[in-house]
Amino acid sequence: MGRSVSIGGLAVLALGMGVFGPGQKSFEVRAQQKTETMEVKIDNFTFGPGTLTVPVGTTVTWTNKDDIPHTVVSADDSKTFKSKVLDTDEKFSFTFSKAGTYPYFCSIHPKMTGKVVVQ
């Protein structure tokens, strides 16, 4: 018991100085920021909401509640994003990074369109 309390002292001990000891940056606690979720419900043919605006950095996360397979692709350039078939209640995600206008389609039903504004 001795020894671990000397172990324990020593970590305290390396780990005050390297908070409090001079020139030392790398223990600051900074705060990180946070990932906004958000969700499009894939239902009757339709994503919804249509069109979702956003801030950088957001995971858009599609749901699909439909009877019925549907996929997820980018209208622009399908290398952006692209689902899988998502069948009934399987989800798929994508991390918007950069500013723009995402227009979005199944490509199994290409009448279904959906729009993500990353501002």
Given for the second form:
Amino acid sequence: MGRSVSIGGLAVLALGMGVFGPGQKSFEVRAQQKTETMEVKIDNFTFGPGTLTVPVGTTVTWTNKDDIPHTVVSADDSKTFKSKVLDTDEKFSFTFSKAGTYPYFCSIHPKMTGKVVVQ
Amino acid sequence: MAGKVRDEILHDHNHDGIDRRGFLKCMAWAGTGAFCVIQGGVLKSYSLSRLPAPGSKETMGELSFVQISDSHMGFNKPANADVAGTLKAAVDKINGLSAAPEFMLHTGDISHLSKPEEFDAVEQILKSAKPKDVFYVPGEHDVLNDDGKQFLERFGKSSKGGGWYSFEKKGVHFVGLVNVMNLKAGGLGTLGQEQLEWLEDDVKHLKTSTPIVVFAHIPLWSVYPEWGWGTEDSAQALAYLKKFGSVTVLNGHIHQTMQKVEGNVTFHTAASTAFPQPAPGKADSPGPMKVPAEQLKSVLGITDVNYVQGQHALGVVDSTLA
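Alternate state requested, the form predicted together with its partner chain (shown: the form predicted on its own):
Full assembly next; the chain just shown is listed first.
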């Protein structure tokens, strides 16, 4: 067992090195984007993390992992952001360009609430 | 079981056939596969899989109707991959009732995602039911994305404002309420001021002896606020109904049968025709409950309501699709 695992590992490493040349640049770009994109998972009727703190300019993407549809709707009167209904595995993104605290909820299950703090 | 439930009415203070202990027993049995009979009185709730014998006293009355709920047409996850099939089974069950009900109430979540084809499918399936009239109120799944515009166009032509309305059948006053619109962050179901004012006016001139049946999607009593299973301003609505001798409140939303009696008001939630949900607090979330395929129909169902003139409340009979 131990032997076959190490051989497998070597093979993957070799393969990785083989494609590294042209692939490296896009890898860096992806790493950079990562600082500007944050994920919120909707699972078990809960937004996770419940409070997300991000820098100005961050795009937050919500993904519904439940069997039941949910929405992401900002709780302020002007509804700063409002998703369509998200069925299983559907996503919604919003880019926060101003600092502030943005409470939101699921308009179908209003007991589900979350918050994005933009600094 | 029938022998056991016979001894439930020990302190029938209201002479309505229900005492506290009997009621608590009903609660304990609800949804677990047994049934509850209130003898010599009014509320007859066969929680699971057993209807009264055809032609028996329990099936007789001046008026009978059926409540169905939470069809969730379009849902296709493991908890029930064939919601059309189970809705058809509900229709078969309705068509098999010994006394044909006069009409049906659908207490919402007709569709899963408010799609036109989902509403179409439900309407098409319900056409094969013997009762031809269906009175709908929306669930939160029926008013997604368009604030209920499509629902109102289809089902709410004669309704007021956001879809509420009332009608009379054989001396019984029926009120359909909408508590799934404009929900607020952190809150429960909401009726709203405009609807409450309408309700107050709607029942103001009725005789106190008029039996009242109120139906709405989200329970009008606090079943489990932690999961949003309740309505913020239901107390105000119920205050307008206090003067009446018999009030029955029929809801859906929680995908299981449950009853509660408070004074002259009997609260009742119907099973879903699509998939079951866990008992309050018995799971991390109120998501669909997966049960073995062979058990599915035993946790889905319809509610048959039978009104006998002169009695205080309505007989409510739940039966499963098994």
